[in-house]
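Shown next as structure tokens: one chain only, the form predicted on its own.
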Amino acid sequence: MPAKSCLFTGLVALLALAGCRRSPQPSLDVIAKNVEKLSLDPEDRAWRHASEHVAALLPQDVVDPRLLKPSTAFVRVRALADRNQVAFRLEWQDSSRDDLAAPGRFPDACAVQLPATASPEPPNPQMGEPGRPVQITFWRADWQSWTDGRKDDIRELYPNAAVDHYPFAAPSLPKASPAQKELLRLYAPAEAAGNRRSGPRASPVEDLVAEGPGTLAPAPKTVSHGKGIFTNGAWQVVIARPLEPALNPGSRTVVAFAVWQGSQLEAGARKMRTGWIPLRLEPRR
């Protein structure tokens, strides 16, 4: 073989190596690879360099109400850590956009869980024990729309509507006067009461906590952050949390997935998920 083709031969071999070495391979762990600041964008360059797990769902048939027709497949995992915060950015593929939540709609949502506290044995992962309790982080796709900015009104869910105006929102009603609160108790109850489910939102996740099915109530206080796009056909969500003791550079732990399609009439119980996944997060050099 001439010289020049031994040459050209050997660049494309070594170009080719480089290009696998760059490429992380599939993972049996979700591990979150080592980054100086974190970012929420599901598009950032940066998950590109994580290791990619592959982590196949299960209906939840466990305790009612149970999914009895499987749907999603698998989401796939890619996870970072910074100094403060770790993050897993999940993708699933969807058939349809659902984040309009309404009587007999129900919108696209995931989660990610954690233990409590480090554990050589870890909870229950159908949501920990008593005694044993679990940290879940929740993001909804509704969630999502308000906080990049759609209206919480009733045109968004039913665009041919005619409303002259909200009663507890007339120009004549001082702002947080008696009869503004009172209006506002009579035609939008859940945001009087204080409903922490209720729109319009600043974040479109929500950290919760719970020892077993039954018993999920929402945490002290939402540390957690988030963002989800929809683009071709697939949701792309990023759940990031405080770094907590159990979850130091090099330790090792576990987590749990959750995804639910609005369109499957998905809610609540009825979801699709993991059980618990080996976690490592890289020690820092």
The other form holds:
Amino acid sequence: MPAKSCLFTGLVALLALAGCRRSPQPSLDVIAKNVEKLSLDPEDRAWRHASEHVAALLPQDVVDPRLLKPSTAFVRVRALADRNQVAFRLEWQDSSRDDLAAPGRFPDACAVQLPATASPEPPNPQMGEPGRPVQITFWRADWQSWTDGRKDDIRELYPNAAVDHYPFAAPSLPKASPAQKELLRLYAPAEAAGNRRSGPRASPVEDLVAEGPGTLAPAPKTVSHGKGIFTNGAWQVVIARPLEPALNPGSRTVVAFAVWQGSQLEAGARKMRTGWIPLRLEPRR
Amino acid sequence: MARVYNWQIAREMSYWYPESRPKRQFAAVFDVNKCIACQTCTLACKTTWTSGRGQEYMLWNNVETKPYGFYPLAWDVKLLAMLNGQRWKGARYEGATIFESAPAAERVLGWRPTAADYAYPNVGEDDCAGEINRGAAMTLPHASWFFYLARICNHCTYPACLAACPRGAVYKRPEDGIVLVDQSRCRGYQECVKACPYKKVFFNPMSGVSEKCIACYPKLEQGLQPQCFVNCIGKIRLAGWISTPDKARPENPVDYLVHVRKVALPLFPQFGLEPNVYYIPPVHVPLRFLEQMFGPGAADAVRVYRAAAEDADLSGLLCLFGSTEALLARWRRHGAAVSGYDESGRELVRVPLSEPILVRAAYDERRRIARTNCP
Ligand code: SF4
Ligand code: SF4
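Taking the form predicted on its own as the starting point, write out the structure of the form predicted in complex with the partner chain.
Below is the whole assembly, all chains and molecules, this chain first.
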């Protein structure tokens, strides 16, 4: 090994050790540490000062279709809160970065789940139960790539795709004219039907509510934010939710997480998930 | 799982939901013998419904050459291999359907096509040149056989797509039995794509949700037949409504062909979905193949169809195929003509059983020119 890179490796190791020393002990609960201002950047230094909870993941094996083969073993969770939001940083190993959805192809994803209302007895961790909803914020790798600037075009998926003709791209139609917009809408049925999963995305996350398996529905509005990066065979994703009565400084509640690996054809009910984990928001001084 | 009755396999079977038949069921009859694989149906659907982003690869209607053509690749033989042999005892299917052979953790036995499986529709599927070099073209019957299979969604009575969706985003309309993917509810898990044995649900990678044949319901609602039916050059298709066998009405064209004459058969009834597109099987194909594809009724269907020339009612009804854009609720032959009617009994179309024959001299004296036949 050349001396220069040897020195470099040594430096990285030293820094890593130093990082370790600064990092608080792993915690049994998820503890949201207070900061002045939250950063969505998973590499922000502030995360190092939050204690880490290592959450074991279980395959979703309660409702069909189930996941039989476990994939992601655990997810490392850190949490921070400022005056307005609480944020979770999820990190998990993934041997392949999957950020495209196509026939037989699924993107990597993760989610944070909280009970919709504060209660000593939380609802069923498996997506809540009738009358006792849960709130979910869902992050997806393909949405991340779009918001990071990848073009939303079939040729991103299949570089050699040949497209004969899109009716809305006819040269006779002035761009962005009402006639063109109407044609675009006609050939994008999900978007026209108001499906928020479809169409151009401004954010890599979506807020959802559920009252049991199969009932997942969009929240009235997505108020959460997120950002994910893939480095060294691992995803690091930050999901930030606004604070609310059930979730404020000093409160104790529960939180659950889920991870999907696209390469393992995981989507929807086929996922790795945790049960409820105690969540503590540090009181503000 | 509930117990439901599937008349196509003459027995009860297991299904994810209890039996709930629509008020009436959309159905179709395709006469395979008349298909010329011109793909006009495919294009009629494509230009009407799937010209958008993410729909580039989608053919809600496709025509493939059997036995070696598939869209997507190997869609039927793959599942047949997974089912591992089927057993019929007379009209009763004794093997397991795709619901009854669902593996642990699954609702349906199925497989996931990938983009590559859809990438080569029709490429090379009717090349049979090898035998020709060995003189096969000179012998009758031909050593090689093939036929064109036109396929749309079967708007099944027991849809696998619907059973597989964990969100209940696929639904069957109670008024006409049309099976649709709710575009506002679907989240693109592709469970329906995996489950449909006919591979007639497609994932749209641009919208992120699944899409499928809608039986042109905006047209059906106006009493009109779907696009791929009315544009068919070979006039192989007839759309209508099917009754259960116990309620069959001979004046209903679909009932007459399926239940009365039993000349039109479901595609892979052993899968257990009670599909509602019925095929008049190709008469020149080995029976074993037809039985695998259309069930134990194949031999009788071929026999009835072969005798159609001497059968004024059957050949009369076949003349109504492609004769009008209107949906026909009833039909009747009177002498050398056959008529189609709407629900109220109003005559919508009248077709002669045979067209008048006009013989013209080979040489046009007036223009002093030889006449040729133009296709
Ligand atoms: S053919 Fe496939 S897509 Fe159509 S209703 Fe049947 S299972 Fe569903
Ligand atoms: S019935 Fe309509 S939607 Fe279905 S394949 Fe034919 S043209 Fe397409």
